[in-house]
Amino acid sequence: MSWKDFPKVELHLHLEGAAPPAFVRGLAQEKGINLDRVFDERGNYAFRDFTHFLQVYEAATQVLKTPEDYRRLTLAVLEQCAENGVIYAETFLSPDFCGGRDVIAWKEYLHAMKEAAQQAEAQMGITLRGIVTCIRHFGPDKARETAICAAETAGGWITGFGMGGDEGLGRQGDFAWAFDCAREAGLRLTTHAGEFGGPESIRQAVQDLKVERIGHGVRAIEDPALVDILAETGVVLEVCPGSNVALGLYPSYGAHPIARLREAGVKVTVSTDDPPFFNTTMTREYEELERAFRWGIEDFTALNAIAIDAAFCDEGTRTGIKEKLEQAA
């Protein structure tokens, strides 16, 4: 069968990471910015490995300078989100490339993406929650300024704060400040660990961190006392297969364990992370886990409530999801 069409709840997707190659070279081409080493010669992202990768990345981002830039690439992502059966995801956004950091600025690009979201809503049936992100490799110093402009903002569309970039500098209790911000604020947590970081970045996360969400944490299953203590507490994992076959991180969705973190009684769930740099989509995702691990309709039904049950919006909200994904079930 075809995956396209099934309904499907993502959790950890990089609004920039997600910006389709040709709306990065069109803004290019309109504000005269030379990206030349950004894609290869097929028009594609390219890069060399994951510290590469986040160098390409934020050079792509350089298109992005003004709110009306984020109003249109946050249609142009929910659109393909929509093409691929994704009817409610959640995005990380950066104040560091939105705004410098700046509250005011950030409030205004914020308002752009805000407005771009309900149109997708009214449009294309899908619904968008927001996650404020520092850079890890920004340092603990401007992570507390991302906390306080998301504290800033926090409620109703910005539901979460979480961390990304390079797992290699710094640990993750370097940013508690940040993270003791933003719950204080009434925002949900999560961090990535345990994609380069290795089982201890975990660790880390959940005791100095205190999230109730991992991005990626798939190295877990290198320490199976870790991987009972996240079965115990319910910890979700926010599992990108393909973004971690196209790093590096394993040879093939086969060898990827996700399987056995799930088996382990571990709460997994989907996602894409930065679905064209790894040329991957929510439906290609579904289809190469049922070819290496023969899931199904009940298999990925249980993984869509997982994923509703720890998404970080409001009730209301989680109850009408609840009900699409029950209609199509």
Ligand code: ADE
Second form
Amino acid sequence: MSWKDFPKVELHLHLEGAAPPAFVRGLAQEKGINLDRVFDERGNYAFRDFTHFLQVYEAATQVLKTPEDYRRLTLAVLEQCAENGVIYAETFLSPDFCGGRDVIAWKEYLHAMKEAAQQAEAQMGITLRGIVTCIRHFGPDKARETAICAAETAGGWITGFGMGGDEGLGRQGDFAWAFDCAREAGLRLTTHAGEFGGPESIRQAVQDLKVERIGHGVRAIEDPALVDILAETGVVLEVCPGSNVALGLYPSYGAHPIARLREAGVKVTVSTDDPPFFNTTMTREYEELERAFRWGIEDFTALNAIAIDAAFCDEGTRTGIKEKLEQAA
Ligand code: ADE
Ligand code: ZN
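Having seen the form predicted on its own, could you now give me the structure of the form predicted in complex with the named molecule?
Every component of the complex follows; first up is the chain already shown.
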């Protein structure tokens, strides 16, 4: 069967990373910005490895200069998500790229993104919530400023705080002030860990930042005691198999640890991370997981149930999405 119309919940999606290449090229042309080093000759995002991926990602964000650009970006991304059956998504938003962490500018960008999300909900039936995200390789001081942006706009549409970027730099605990600030503002917490950092990075995230979800977290598989801890405590992993395969963490979907983590009782969910960068969509993720592990409707229904339970939205929104999932089952 095709998984395209199967209703899906996606928890781990970077807004800039989901920008369709044609959209970025269009903006670059409008603004006279040269993006030769961002795309290959076929027009796809081009990168050699994780570090280069982060550089290309940041280069592509140069075309996104105003709240209006982010309004258009949000609509373009949600169109892609809705086409792939996503009915609820959470997206990482970066005040670093939206006004340079200035709270007043950030509020203007946020207003534009929320308007776009409301329009998409009315027109395409997809619900979006935002997770304000600091960028690890920009360092703890900038993360504090990002957390203040998050705290100033917490509640309602902004439901969480997170961290992406280069896991190789610093320790999770260096960012504790930012995460404490966000928690005190009522935000729910997630951080990238156990992607390019090993199991120790996941232990640090749980102990030092007290997050309830982990972005990726797949390298827990290298530490059986940690797998047990994750299973017992119910920490939810936002697993992005296609991203991990594209960035060379695992040679294939079949070699990916998502099925082993799930069998060990860890709460896993499925997302795309930065779909056009990794030549994926939620439909493709489902197709590849079906092929690799023979997962079917029961498996994907169970994964969606875990994802909506772990979503950072309010209870009313959660109930509405659960009803939509159940109607489709
Ligand atoms: N930012 C965007 N995608 C990312 C990833 N896969 N890991 C860390 N930071 C990111
Ligand atoms: Zn990510």
